[in-house]
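What follows is a single chain, given as structure tokens, in the form predicted on its own.
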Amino acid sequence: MQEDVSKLRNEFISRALSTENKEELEALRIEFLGKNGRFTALLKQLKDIDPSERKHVGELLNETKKVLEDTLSGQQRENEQRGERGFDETIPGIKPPIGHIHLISKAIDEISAVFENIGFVRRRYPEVEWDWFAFESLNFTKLHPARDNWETFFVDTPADPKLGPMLLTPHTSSGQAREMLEKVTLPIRMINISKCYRRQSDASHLTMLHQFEGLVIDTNINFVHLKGTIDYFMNSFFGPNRKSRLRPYNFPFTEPSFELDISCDICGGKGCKLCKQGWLELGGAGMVHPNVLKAGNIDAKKYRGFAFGWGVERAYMMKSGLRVPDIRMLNSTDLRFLTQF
């Protein structure tokens, strides 16, 4: 029945804006409104559907009404306006609705511009990769859980003898062999932003999200440049009042590795749905592992680095004041969200 609600008010707005004298509208009003007319037909079927559907169904055909009662009056006054002249080109026209960027892309503006202040370069790789540059290449084992198909999409297409299995990238860590080989000179200062696909979906989880990842590479880089370029990114974007920490963890393409974590906005650090205990996880971060150096043809002995990457939708979401509850609005097309900001 929804159908045929949207099919007659699609031809009823069609018709009554294509219409020009008083009769021909009050003809269309009588076929559509009038006691026995098409739409009072479809109202008298509201009582034969399921309870269930019947209140969605009514409010549905409410709103019809309405829309088919607006139109007939405004085409109304048009033509009262019109009179005799016919079409009056002094008449101003509608200005479209403007619309504005949307979070996402305004978050990855955000992202760069704070990483380009203190010299990063901004790179992007595919999202279509190969195994070697997602997995081996960052010295993951072959028992890895992360190259498992519960992790990790898979291309249906022949594996490379060399690169193994193409799949859709997981995290933009990809990028740093990629960028470690195609290197013209060091030092390496490069942040990659770009769409990571994984198998998970909650409030603080999509199955298909954007990434930042920042990689350096250098002579004499220790943890202490790591956290000074964490405390400078969370200073800029959170802000000077939030908290961060970072808790030692396992990746194996650091080491030593850490994950980030945030009060969390939404709660105030008292525990809430999204962060569970005040704490909300950003991402990873650690000094890069020699395996991985030594993939990318870099030498372990002289040069060291460190690297992190963080999801951007879920660091945006946690800016101070925006209180997004769940990170799957951040992909609604509800535009009562977004024309919030």
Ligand code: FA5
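Because the structure is a prediction, the values reported are computed rather than measured. Residue numbers count along the first chain shown, from 1. Rigid core here is just the name for the largest C-alpha set that superposes within 1.5 Å across the two forms. What changes on going to the form predicted in complex with the ligand:
- Positional change of I94 between these two forms reaches 2 Å or more at the C-alpha, relative to the superposed core.
- When two forms of a protein are overlaid on their rigid core, residues whose CA moves 2 Å or more are considered shifted, and Q45 is one of them between these two forms.
- E24: CA moves 2 Å or more between these two forms after rigid-core fitting.
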The other form holds:
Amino acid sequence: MQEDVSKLRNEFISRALSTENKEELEALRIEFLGKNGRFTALLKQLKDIDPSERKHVGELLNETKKVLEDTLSGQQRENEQRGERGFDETIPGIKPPIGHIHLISKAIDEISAVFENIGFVRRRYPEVEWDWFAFESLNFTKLHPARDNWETFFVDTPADPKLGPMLLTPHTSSGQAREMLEKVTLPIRMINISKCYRRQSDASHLTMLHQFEGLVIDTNINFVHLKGTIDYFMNSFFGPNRKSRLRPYNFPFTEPSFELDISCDICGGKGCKLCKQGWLELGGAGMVHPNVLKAGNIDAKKYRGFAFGWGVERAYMMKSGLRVPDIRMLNSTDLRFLTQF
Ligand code: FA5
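Other form of same protein, the form predicted in complex with the ligand, not the form predicted on its own:
The next block holds the full complex; its first chain is the one shown before.
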């Protein structure tokens, strides 16, 4: 319903601004606000809406109605003045509202630039993926809970005899084996950014999220390279004043494994609804497990690597000074929110 209201409002405004006379404007008024108008139809639906949402939707409809009426009267004045004076090329034109790149796209550009500065190459691997790339090649056990229907969205198609069932990838780590198998020459320094899907939705979880996955493979790679890369990213993206910490963790595809947290900017590290205890998890990292190198046809005796996978939305909302308290707001279509960025 909210989406319908905002689409209708945008259509009304753009069509009203291109009318040239009273008659055109009146026809538009009847189409939207008349007894059987399109906006009037939405007003009539209000009584059927769930009572818990009715107040919020009612307010939105009232505000929108006022916007439509103000646009009508403003444009009527404009059309009248134009009629009186005829065409006057010295009058400044009507400025159409100008949009901007969406904040998630901006975040992706910024993250890519940070890593490209130190030699990483941007990649993008499939969102609709085979089990083999998302789990099997990454050393997941057959009964790992992430493979469960409750965690991952499976696609209803026949399984491939070698690659298993098809799914919506829950993480960008599925690009690791693809990068190793598709890459002709080593070393590898990739940053893979794409969409991932999980059965989650709350103040810090989205159902469709973006992750950025780093993978470095070379002959002399060790933990210091990983830590240096993390510190460089944290400093470049969040500035010098935020704290980060690594916690030992367990991922099947890295050994040792860590999770990376950043101090919460909303509560200054005191603990709030979003972060709970002052820290927000950004993602996982670790040294690539030899079994993953083997799955990628890389000689595990000669080569080593590190990998990390972090959330784009999480990283962006934790940027200093941004103070977005609910990750789902980043997908809002509300212009009052979006024009702030
Ligand atoms: C993984 O997805 C691992 N593939 C990360 C990794 C890569 C570890 C390489 C080691 C080596 P995890 O499930 O913790 O790990 O997710 C990583 C990050 O993605 C989270 O910390 C968070 O920032 C983001 N993320 C995960 N699920 C969601 C979600 N539902 N909504 C928003 N962001 C999410």
